Structures are given as structure tokens and as C-alpha cells.
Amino acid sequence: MAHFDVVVIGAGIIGSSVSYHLSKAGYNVALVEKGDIANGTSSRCDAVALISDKKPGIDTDIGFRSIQMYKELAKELSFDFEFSSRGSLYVCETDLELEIAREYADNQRKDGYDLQIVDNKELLEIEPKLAKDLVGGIWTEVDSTMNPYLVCFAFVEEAKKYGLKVFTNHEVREIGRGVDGRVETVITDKETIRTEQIVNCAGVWASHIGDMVGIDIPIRPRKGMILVTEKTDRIVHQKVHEFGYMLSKFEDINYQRNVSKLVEDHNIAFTIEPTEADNYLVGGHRAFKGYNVRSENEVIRGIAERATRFLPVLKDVGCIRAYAGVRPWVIDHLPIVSEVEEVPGFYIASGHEGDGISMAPITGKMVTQLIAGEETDFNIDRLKFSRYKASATIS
């Protein structure tokens, strides 16, 4: 029976990062995945690390630190993951949106982050193909892009140099515990692995792993669809998204957009980003549909409608395919990065919603610090699982 210091469950972007950081720190690590590397949400997402889509405070702080870490990882890791600091542009349709955006940017600048408000003229100088009637927006140079598949493989391949053992196509069926409640084994459909510590990085499936140790992890799958354009001449130079994306992501912001019923019903907000292959990823959409990742024609129509409103040139660009994924959503939009006091040796690093790519490096580092008993880079009290203690059921 194989024995490891730590078993990481889930080989998406978070599990890959956690495995890399733990292995580099000297731990004997097993990475267990029911499919293959980057087989779930990380293969069905966009490709950005942003601060401009996050609330001021720890959300932005963690995102910013991860981007700085990505810059170093791009030099350190031997596997090229196509990292680029292109920047991003939020665009506003109305004066009221721009007013909300200005307050948001002011709050971010107070914390030291350089988000610049631009008017209509400046907006079109940055991205000339945008619709001419947009009132302005927010531009930030920090925001970055990469290939999400390649980031996962980059972490895993580098971690193998430090001894990481990868168990792909191993579905976790049970977690064994000792008389004191401490984790002892991870039992897959193929073998039993002994360990003293487990990190649940299963993303939208984290709650299923939680059930195996008798805890209720309040993560729900939140679906999102993306369209992929044909290869085409340069349309935009960076990530461009409507400020309504922020307003649709955070339901507590009270603002009603002037959009069609189709767009409203499917919670669609325009976003586009270039790829290294000269295609464009066009979105976006948020809906609770369980684990359903089938493409939906009505959502495709709504995304196309919203996209051509902001970028009329897209009317003449073909769409070659569409895909959908599910984000690990939690009600306060902050990930769970935490030990579980009731289950000794059990840790959670999940619930990043659409920020898994953005927050992966710092999450991996902080999980390693937690396991080592060290102070984490950030005070992560707000990320602890215990914030759900009132609703958690321990068996």
C-alpha cells in the first residue's frame, strides 16, 4: 500500500498548484484525479488572471499576488504556459455605470492598485473597434492572460521533478479515518493510499469529497458558456468586458441594465479575449444548471447579441464552436482555503468560482503554509471553512 505525506484530490488548476508548492517544499505528495489533468472546470474556462473583476480587499489582494507569482513562474517553470500581461478594459454603456465604475476604481486605488478611468475618446484610442457610443471604462495594465491547460501541466510536470506521484483515472470512493477522526487513507476505485493529510481541491465536486468525511461544503456548480471565433485579424488587443460583468457576478450590487429579455434571463454579460492562436473567446454567462455542461442555443444567441452590441465587427466573424463549464460557486464569492478542525488532517482549497486561474499560485502557497504550520502570506480568516460552521453538519 502506497504511503504519502499529503494526498491532493483534484488535478485542476488549484490541485495542480497545491501539488507543485507542496512537492517543492519537500512533501511526498500524491495527486489523485478521477479523469486527467485539467479535465474539468480548468479545461472549460477563460484564460485570464485579473484584479479588475474583484471586490476591493482580500479578493483583489490575493489576485494581485498571484499575478506577480505567475510572472516569476513563467521564468521558473520549464513548461511554457503562454503568460502575457496584456492588461484589460472594462467598458461602460451609461453614465450611471461609469459613475459606479469610478467609485470602484477609486476604492481600488486607495489600496494601491492602478485602475484608470478612461472617457469615450480614450476608450476608442485603446480599442478602436468598440462601439462608438460607449461612455468610457476602466483600464488596468496588471491583468494578465495564459493558457489554462498549459498552466496545469506546467505545475504538474515541474512538481514531478520534486517527486510528485500522479494517479489519473482514479476516482476517490472513500476516505478512511482513525479512531481519533484523523484521515488515514484515500480509497479509489483502483487502490488504497495511506496518508496523514488530504487537500480537497475538487472544485465543483468538493462537496462530494466533503460528504466522505461527514462535512457539508456549500459549493454549488455555476454554469458558464464561451464561444470561440474563427482565426481572424486583430479585433481587440486585450481582455475587454462590460462593467455589467461585475454587476452580474456580484448579486448584491443593485443595478438594472437595459438589455433584452434573452440577455437578462440568461444572466449574460459581454467579455472577449484574444488567444495565442488568433482566435477569440467570447462570453459570458452565469446560471445554476447543476452539472450540465451542454451548449445551449438560446445562450449562444444571447452571447452573440451582447457581443455584437459592444463590438459590431463581430457580426462578420464566424463562430467555430461553443463550450460550457461549471464554476465552484460559494455565496460570499470568496474561496475556501482552510483546515477543517473537526476532521484532523483534512484541508479544503476550493470554491474559487471564476477565479481559479487568477488565484491558483497564492492558493497553492498558502495551503503549503497551512500544512507546515507557518503563518500564511495573508490573514485568511475570511477564507476559513469555519465561516459556514452554523450550517455545516458534522457526523
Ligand SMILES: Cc1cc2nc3c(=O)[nH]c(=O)nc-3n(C[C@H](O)[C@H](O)[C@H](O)COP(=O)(O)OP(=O)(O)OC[C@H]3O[C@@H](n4cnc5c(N)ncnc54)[C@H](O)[C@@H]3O)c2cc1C
Contents of the next structure:
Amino acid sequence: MAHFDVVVIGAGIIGSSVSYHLSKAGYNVALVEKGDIANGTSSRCDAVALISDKKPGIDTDIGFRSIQMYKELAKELSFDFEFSSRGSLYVCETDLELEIAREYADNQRKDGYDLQIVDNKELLEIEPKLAKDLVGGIWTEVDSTMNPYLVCFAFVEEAKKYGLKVFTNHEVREIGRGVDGRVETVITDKETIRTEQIVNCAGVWASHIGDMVGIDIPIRPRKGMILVTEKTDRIVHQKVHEFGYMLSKFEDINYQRNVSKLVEDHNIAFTIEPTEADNYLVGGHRAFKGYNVRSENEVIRGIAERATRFLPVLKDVGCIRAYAGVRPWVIDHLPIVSEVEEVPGFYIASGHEGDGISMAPITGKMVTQLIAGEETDFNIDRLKFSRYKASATIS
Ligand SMILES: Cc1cc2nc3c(=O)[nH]c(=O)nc-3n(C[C@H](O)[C@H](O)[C@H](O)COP(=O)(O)OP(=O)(O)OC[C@H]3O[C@@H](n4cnc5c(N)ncnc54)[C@H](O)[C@@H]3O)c2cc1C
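Requested next: the structure of the form predicted together with the named molecule (the form predicted on its own having been shown above).
Below, the chain from earlier opens the complete complex, with every other chain and molecule after it.
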């Protein structure tokens, strides 16, 4: 029976990063994935690492560190993952929205992050194709883009150089434990692997892996749809999104937008990102619809309606396809990066919701520090699984 120091379950961007960091640190690691690399949400998402969509505090702090790590990884990893520091722009429709954005940017600046408020004139200088009536927004040069699908392969290919063994098309069905409750085996549909440590990086499926060791992991799938445009001349130079995106992500940012019923009903907020291939990714929405990743015509219409309001030029650009993914959502919008006290040897690195691409490098590093018994780069008390002990599974 094969034996590994650590078995990582799930080869999305989190499992790939965890595998890379552990392998580089000298651990003998197996990465077990039920499909192929990037089988899940990490190939059904946008492509940005942002600080400007995060709450001040640990959310932004780990997001920022992760972006710095991406800059290093872009030089270090042999596989090109199309990293670029383009910056990003939030746009505001009303004075009230700009006021809320200003308060948000002020709080981020107090923590040392460079988020600048721009007025209508500056906005149009940065992105001339935007609608002329927007009142202003937030610009930051920190935010970056990459191709998340390629990031997964870049981590895995580099980790293989340090000895990583990859088991694709192996679905984890059971986890065996010793008399002291410690994890002992990972049982897939094809074989049994012995190990002392398991990292659950199964994203929206992390709760199913949790069931295998008798714990409730309160992660729910939160759907999002993206439209892909045809290749076209430059529309925007960087990520552009409406500040209402914060409204669709966080429940406690609370004001009314003047939007149609279609946009309101589907919790749609405009986002657009250029890709290296000159197609644009246009989004987005958030909805709880189980694990269903079918595209929905109504949502496509709502996204198109909202997108053309901010970028009228999109009316003349074709949409070549649409796709949907499910974000691993947790109620406090912070990932779970943690050991599990009641199951010795069992770790969780899941629940990154809309931030898994952003936070993958730092997550991989901190999981490696946890397993090595070292101090983590950040105090991760707020990311501990034990924070849910009082609140059972979220239905
Ligand atoms: C529309 C949309 C846009 C987004 N945009 C961004 C963005 O711009 N920036 C950002 O930071 N984040 C973004 N996100 C969020 C980001 O995509 C996720 O947070 C991230 O992909 C989660 O990665 P993961 O590795 O945890 O999960 P996944 O990529 O889903 O990986 C989990 C893996 O576990 C495997 N697995 C599950 N069960 C088993 C089992 N029993 N045995 C073996 N393997 C198993 C799955 O097959 C899967 O490959 C977006 C998400 C969506 C839906």
C-alpha cells in the first residue's frame, strides 16, 4: 500500500498550491483528485487577485500578501500562468454610492493600502469607454490578473519536480482512522493510500469529505455566471466592476441600487476583465442554487443589461459562450484554513468563496506552516474551523 506524509484532496487552485508548498518544504505528498487538475470551480471562475473586493483586516491582509507571492511565483514557476499587474477600477453610479466607496477606501488606506478615489473626469481618463454619467470610483494599482486554470497546472508541474505524486480520476470515498481517531488512510474508488495527514481542499465538496470523518463543515455552493466575449479591440485595460459588487458579495453593505427587477432578482453586479487572448470575461452574479452549474438565459440577459449600462460599447460585441461555477461560501466570508482538533491529522483549506484565486498562494504557505508546527505568517484564529463549534451546519 502506498504511503505519503500528506494526502491533499482536491486539485483545484487551493489543493494545487498546498501540494506545491508542502512538496517544496520536503514533504512526501499525494494529490488526489476525482477528475482532472482544475476540475471544479477553479476552471469556472474569473481571473483576478484583488484587495479591493475584500473587507479591511485579515481578508485584505492575506489577499495582499498573496498578490505579492504571485509576483514571485510568476518568476519562479516554469509554467507561464499569464500573470499581470493591471490594477482595477470600481465605478459608482450615484453620490451615495461614491460616499460609501470613499469610506471603504479611507478604511483601507488607514491600513496602508493604496486605494484612491477618482472623480468622473479621472475615471474617464483611466477608462474612456465607460458610460459618461458615472460619478467616480476607486482605483488601485495593486490588483492583478492571471489565468487560474494555468495556475493550477503551474503549481502541480512545479511540485512534481519536488516529488509530488498525482492521482487524478481517483474519487475519495472514505477516510480510515486509528483507535485514537487519527487519520490513517484515504480510500479512493481505485486504491487505499496510507498517511498521517490529510488536507481537505475539496472546495464546495469539502463538507462531503468532512462527513467522512464525522464533522460538519459549513460550506455552501454559491453560483456565479460569466459571459465570454469574442476577441475584440481593447475595451478596458484592467478589471472594472461596479461598486454594487460589494453589495452582492457582503450582506452588511446595505443600500439600494436603481436597477431592474431582473438584475435585482438575480443579484447581478457588473464586472469585466480583459484576458491575454483579448476576449473579455463579463459578469457576474451570486445565487444559492445547489451544485447546479448550468447557464441560465435570464441571468445572461441580466448580466448583458447591466454590462451595457456601464460600457455601452459592449452592445456591439458578440458573446461567444457563457459558463457558471459555484463558489465555496461560508457565512463570515473568510476561508477555513485550520487543523481539526477532534480529528488528529485532518486539516481543512477550503471555503474561499469568491477569493480562492486571490488567496491560493498564502493558503498553501500557511497550511505548510501549520503542518510543520511553525508560526503562520498571519494570526489565523479567525480562519479556524473551531469558530463554527457554536453554530452547527448552515442549512
Ligand atoms: C463565477 C466565479 C468567479 C470567480 N472569480 C474569482 C476571482 O476573480 N478571483 C478569486 O480569487 N476567486 C474567484 N472565484 C472563486 C474561486 O474560483 C474559488 O474560490 C476557487 O476556485 C476555489 O478553489 P478550490 O481549490 O477551493 O476549489 P475547486 O477548484 O472546486 O477544487 C476542489 C477540487 O476537489 C475535487 N474533489 C471534490 N470532491 C472530491 C473527492 N471526493 N475526491 C477527490 N477529489 C474531489 C474537485 O473535483 C475539485 O477539482 C470565482 C468563482 C466563481 C464561481
